[in-house]
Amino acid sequence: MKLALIGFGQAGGKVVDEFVAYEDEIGGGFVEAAVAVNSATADLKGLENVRTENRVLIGQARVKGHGVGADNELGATVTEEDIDEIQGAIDRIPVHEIDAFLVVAGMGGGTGSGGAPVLAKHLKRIYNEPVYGLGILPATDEGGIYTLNAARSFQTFVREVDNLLVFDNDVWRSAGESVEDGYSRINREIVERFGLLFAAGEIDEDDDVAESVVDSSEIINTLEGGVSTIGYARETVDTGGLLSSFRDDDGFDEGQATNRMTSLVRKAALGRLTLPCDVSSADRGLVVATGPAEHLNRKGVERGRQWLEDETGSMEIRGGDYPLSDRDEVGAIVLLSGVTDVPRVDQLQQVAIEAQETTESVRANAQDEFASLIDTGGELDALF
């Protein structure tokens, strides 16, 4: 699937930068263009793989390249004011060659959480290609302002995109890990899962051909609205791994191979998802097996797909394989789309409701206090 990637804000820019590097690593061919947008000059300069001419600085008139300071309302404002600057970079993208836009943003900061929904709305107004979002939720220990930003941004972002794919940092942070090491590892987790999904079907002449190709239409049909999450499970094909389980004393063991692939699909769906949810709440799904072609068991993929169909109660569960000849592991990617039973989203919605109620209460109290001051001032004037 050919994508135009647009990283918004610090987190979004870093993830898109990592996507470009990952595509080169696996030869995926899914990144048609990569753009980074930010209100902070230092963040743009810190990128390594996004071309300099595709790095767009916004908000110079207001914040002079110093960022918006976690103010997502200001992030939205400077995006609206400088949308032509962003459009200038998008005009250099060969849009006729892409299958979709993917707007990537951290939802806890200011520029990304405020600006990404504004850009998504702008893109949908102009182009016919689907516009997807990849939203990265902040960990709960990062501070109240970031959680509040995420709560506000989530509601807007999911409304403006064709589908919002979500990665929850709260699930992936490791205890005792430094912030720098933690986010570096998390970014790798993000690009590997989503990168393998979008790379499926983009085959070069020298690549192995899949038995069941996962083309862009399969992904687009799966991502028809709502919120999505991805699971991924893998196992090496070295001794003690898939290779040994695929063979018996007489050679290839078809039954073992089928069972192992089916188990990988189950592990992917029931293991650590990018956004934890109840699997049964998904409306649609896609199963993709990855790894050396000789170890991709088609019957196992089909059984895994059937199992997921039973788990979700949905008839819209697709499946296929993505051969990667130079890898020493077999994996299963499970995309769950249109999920509704998501505890983290429920929490964010509650935060947004409480914040709205608190804001209204504070404003009402402020108005009462101001009115009281006016009345007191009038009484004092009368005394003199």
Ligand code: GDP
The other form holds:
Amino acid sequence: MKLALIGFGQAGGKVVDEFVAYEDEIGGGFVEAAVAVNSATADLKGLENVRTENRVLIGQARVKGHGVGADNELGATVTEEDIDEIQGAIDRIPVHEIDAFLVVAGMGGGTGSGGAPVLAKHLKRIYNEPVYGLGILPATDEGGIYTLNAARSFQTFVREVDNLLVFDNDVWRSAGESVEDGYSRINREIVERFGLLFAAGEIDEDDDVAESVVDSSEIINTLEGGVSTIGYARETVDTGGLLSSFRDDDGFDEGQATNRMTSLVRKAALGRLTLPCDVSSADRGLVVATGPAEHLNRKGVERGRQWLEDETGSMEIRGGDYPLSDRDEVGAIVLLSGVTDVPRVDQLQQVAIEAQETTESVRANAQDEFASLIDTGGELDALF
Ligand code: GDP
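Starting from the form predicted alone shown above, please give the structure in the form predicted together with guanosine-5'-diphosphate.
Everything in the complex follows now, all chains and molecules, and the chain you saw is the first one.
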């Protein structure tokens, strides 16, 4: 499906930048337009693939291009004040050609955390196209303020979008990695999963002949409300050579392809999700099989789909193919939507409530202490 991508803040901008590179790499055709919005000039300059005219600086009057720090209320305020600047960039997007907007942001910071929900609300008011959010949760060791920001942004963002797709940095960190290396690896994981999903709905009818390609309306229907998470599993396949063990006289070993796809679907759903959750709490689901067309077999997807139906107890599990030639991998993407049993969100909210209470009491204490610092019991007169 065709998307207008809008990256908000540093993380949002970097992930959108990476989406553009990934689309180019797989020839995915799912990015109709890519816009980056930030209150920090340096972050916008650091992007590589978002066109210069699509980089929008906001909040200049207040923060002079230096960013809002981790103040997401200020992030929301400058976005409201400069919404026309953002709209100016969106006006250049051929909105009649897109299937949806995707607003991407790290939820623990300031600009994206505060601004993304404001923009989502604005887009929903103006356009009929669905507005999706891709929210990135901070790692737990980033500290109380990031957790508090993320929890407040989550509450707001999920209310303003048609669906909030979530990626949790905490689950995807690796020990011994620098923050920068970590983010570039993680960003790649993000665009692979979400990129393959959206590219799947963008296949030309006359591309590889697929038995049953995923249609953008199936993705839209699956994303009808709530919070979503994605699982992905892949396996290298023998793509050729007369000696290939998967070939028999008629071509490929169907039984083996079926079993492989069914087990990939299980691995995707029960392995590491972008947002860990209890799979059985999903309201809707979509299974997408990717890889060389000859390796995608209908029976495998159908079995995987049925397994997910049993696992979730949902009657709304869709399935289809996304043929990708020139690959030696077969993969399964499992989109779980409308998930409700998400311990990470409960934990985030709990820690955020504690952080909010601590912040309030520290602030009140500091005020009292300051008052006592300057109080002389009326014995000293101020100048005026
Ligand atoms: P903003 O510019 O004020 O919106 O804030 P940032 O985007 O810099 O940071 C917000 C949060 O996003 C951080 O707390 C991190 O959890 C996360 N983050 C920052 N940069 C990246 C990145 O490149 N990739 C990912 N996955 N997360 C990031």
